[in-house]
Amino acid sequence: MPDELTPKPGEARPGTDSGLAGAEIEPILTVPPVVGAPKPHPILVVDDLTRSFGGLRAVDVDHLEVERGVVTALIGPNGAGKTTLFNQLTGFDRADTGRWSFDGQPVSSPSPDQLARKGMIRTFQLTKSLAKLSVLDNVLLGAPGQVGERLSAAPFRSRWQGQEEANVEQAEELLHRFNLAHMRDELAGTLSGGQRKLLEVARALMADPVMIMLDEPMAGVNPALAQSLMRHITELAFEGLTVVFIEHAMDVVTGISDWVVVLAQGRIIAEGPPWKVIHDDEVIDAYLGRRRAGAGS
């Protein structure tokens, strides 16, 4: 992964011509890397959250809270309840216990539809594209309130075709921007799994999100596409958006992570910045089963 990529500490994210974008991370760059640890401007705020299934508790945080506007990772080895966690703070699952607040507003019998209209936006591992619809129409579901779908406001073309157009414009912005433009009117089924990934972010920002959640965005993707797609990434903490994304490549989260989360088993056992993150005894043992030679037994 080109080091380019990933801020020293106190540095501005690069890309950018001023550094801006520098004060912007620099909060998080002074919280210590402890779990539960308060962030100065946090987004997303989560107590006590559990959610087993069976005798198995796949869910157990304590406290967890989300910087706003910075890239945020969601670490940890297979079956530590990463997707579960997305699951619920999304509203594809519910709680058996526990509370958390969006953007300040407290969330009470969470649905994705709610979320979606309140700024959290998600995607999946496997893509949710609409194989029959071509490109543009599979961005154009992104847009929110359209007026034209309402059946009282449908068979009145002049209420809805300025919306229309303006809705139109922006999806083919978003086309150019994640390099589908030639792919406009082809069907997403015949894009490739790389493609498809594109696809699903740009229908997301459609949606005019605050905070976008990827649900392991490089899964499948070959490495040129990977390395658009981390660019992406990094550019939507440019414009202000805030990013949580889960991930296994460890190039991955150190190129592009503000601040990394560790699960193993439900719990979070870990957090802080990337460079401090993976050389934790706990987490490196979370992920091979013991600890490194000479860290203990």
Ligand SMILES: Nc1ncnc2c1ncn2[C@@H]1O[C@H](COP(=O)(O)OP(=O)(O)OP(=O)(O)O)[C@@H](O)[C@H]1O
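Note that the rigid core is defined as the largest set of C-alphas that superpose within 1.5 Å between two forms. Just so you know, these numbers come straight off a predicted model, no measurement behind them. Positions refer to the first chain, counted from 1. Compared with the form predicted together with the named molecule:
- With a cut-off of 2 Å and the rigid core superposed, residue 77 has a Cα displacement that falls short of the cut-off between the two forms.
- Comparing the forms between the two forms, the C-alpha position of residue 174 differs by 2 angstroms or more, with the core used for superposition.
- Relative to the superposed rigid core, residue 123 undergoes a CA displacement smaller than 2 Å between the two forms.
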Contents of the next structure:
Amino acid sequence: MPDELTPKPGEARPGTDSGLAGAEIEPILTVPPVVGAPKPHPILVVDDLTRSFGGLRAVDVDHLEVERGVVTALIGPNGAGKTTLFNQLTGFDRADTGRWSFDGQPVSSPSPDQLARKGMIRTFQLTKSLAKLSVLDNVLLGAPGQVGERLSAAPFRSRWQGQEEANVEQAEELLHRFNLAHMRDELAGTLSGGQRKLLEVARALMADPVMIMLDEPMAGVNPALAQSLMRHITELAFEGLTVVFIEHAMDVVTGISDWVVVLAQGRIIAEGPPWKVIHDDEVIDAYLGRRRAGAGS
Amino acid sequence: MAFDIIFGNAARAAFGPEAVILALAAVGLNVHFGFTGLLNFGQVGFLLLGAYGTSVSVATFGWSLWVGILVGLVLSVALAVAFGLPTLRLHVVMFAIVTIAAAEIIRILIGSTDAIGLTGGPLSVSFDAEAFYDLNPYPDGPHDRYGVGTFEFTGQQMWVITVGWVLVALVSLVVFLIVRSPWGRVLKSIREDEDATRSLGKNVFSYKMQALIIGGVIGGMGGVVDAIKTSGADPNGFRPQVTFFAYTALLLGGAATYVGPILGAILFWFLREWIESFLRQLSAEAWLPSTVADFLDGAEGVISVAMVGLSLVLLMLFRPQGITGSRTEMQLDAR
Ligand SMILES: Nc1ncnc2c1ncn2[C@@H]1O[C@H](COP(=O)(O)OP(=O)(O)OP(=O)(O)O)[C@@H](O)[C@H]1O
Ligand SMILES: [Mg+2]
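Structure of the form predicted together with the named molecule, given the form predicted on its own:
Now the complete complex, all chains and molecules, led by this one.
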């Protein structure tokens, strides 16, 4: 169902402080690099979030704040719980315990579609392309507030055609940006793995997110295109979009993120600006697989 | 051999009321399975409620036929909600099991001796559909026939099938209009990947429920046509195979297309009746060895259904997308 609260492209997003981006010094730089540090303009605040699978504690986060309008990287070794954390926050998996608030509102009963309509849009590590829909339709599905998605308006083309045409224009722009314009009318199922990743990001951006959560968006995408994708994402962050992305490649992380959160065995072991975090002993240990005495407790 | 008689029988079946009923069942199923990916194995339940809602309203409660039709359709909606509320959030396989079981439970309850007072139980129910036939514009004398050669109908039959096919056309038009819209795009996305659809802010449960109701009511219309055509309803007419015949028609014609289910229903009845008539004629031929003739005698109906099944197997091998489906879409399933 369409959500009247979702702003149309071009309109100011509610709660977005337009003076934030481009200020003399980014407020995030004033935040001390300690785990659980409060942020000046948090869009997401998480408390005591846990999730266990049998005896395994996949996620165990005491406190996490995500700053609005910046690019935050979530890193950590395989199996650290990054995807599980995403699933929890976006309502795709139930959390055992925990509270969180998004965009100033507490998330009481997390349901994926409700959160998405509030502007929390995620992509999946294992891409979910809609195989028998055209590439263009995949992207168009992301468009928020399309009246024609209501059954009462669906049979009457005149009621949704104008909106559809505007959406097509926006979708084509996105496809062009992600080198998919030539595939516009192909079925999405015919795309390669990397192209599907790109399509999913395009679709998520089409949904006009307030915060976009990308689970390894660059995996399998060729480096040049990955570069342009990241550049696009930083541009959007500059315009006020909040970006959280999971990534393993350190050069990408240091290249575009303003803030890095490190997860290992479900716990946040470090956070801070990239150049500080990558020199953190505990982070290096987590990546090299060594366990320090007391770590993970 | 009298091929003109065989052809006449087949053509009458292909365009007769049975094909109308099957077409409606298949068009509804197409909304469920073809467009939304809902594996509904209880489509016959909607036909049953459409037919019994109409029949019982008129026969037991003495209401007018038009009220009866409305009752039949409302019951179809109720069944969709009852199917959907507890199961649409579950896995597709769960949904399939629940639907097939629920439809069969309803049939057994309606056909039980305890229900004789209400539904006629195992004795079936019958009523007078004159309110419908009063509107018949076709002269219906004992010698009035419509058609060419062996392919001909009586005036009453003409009236049923005219209304029936117009109904099929109207319903298909509505399905076309709503499915080619952004609403239909959401349905197809749900078929492809529920979680992806959810992640873009669509209330998947609500869309599935809408699809279930729409397809169910279309199936219910099939039941209404059945009730009017037979002037009643019999529990034996609503066994689970009706659902599978509807799937056969849908897959023959091509799922997720607009004319596929209609074409499939016509073809299904043409093939079935052609084979059955052919076998009947054959077993009457004098030159057949008596063992073969004895084997065929009385088994024509069963064999013809088996042959339709065989043709479906062949179709899946050589043209898995059905007659009107798209080959490229089908090939994606292999990826
Ligand atoms: N549905 C599940 N059932 C059981 N265990 C699970 C489930 N989902 C995740 N896990 C476990 O939780 C842990 C965290 O998994 P998760 O997918 O969140 O890791 P990740 O940080 O995303 O890793 P990667 O970088 O490899 O994607 C793993 O040990 C995994 O085996
Ligand atoms: Mg992961």
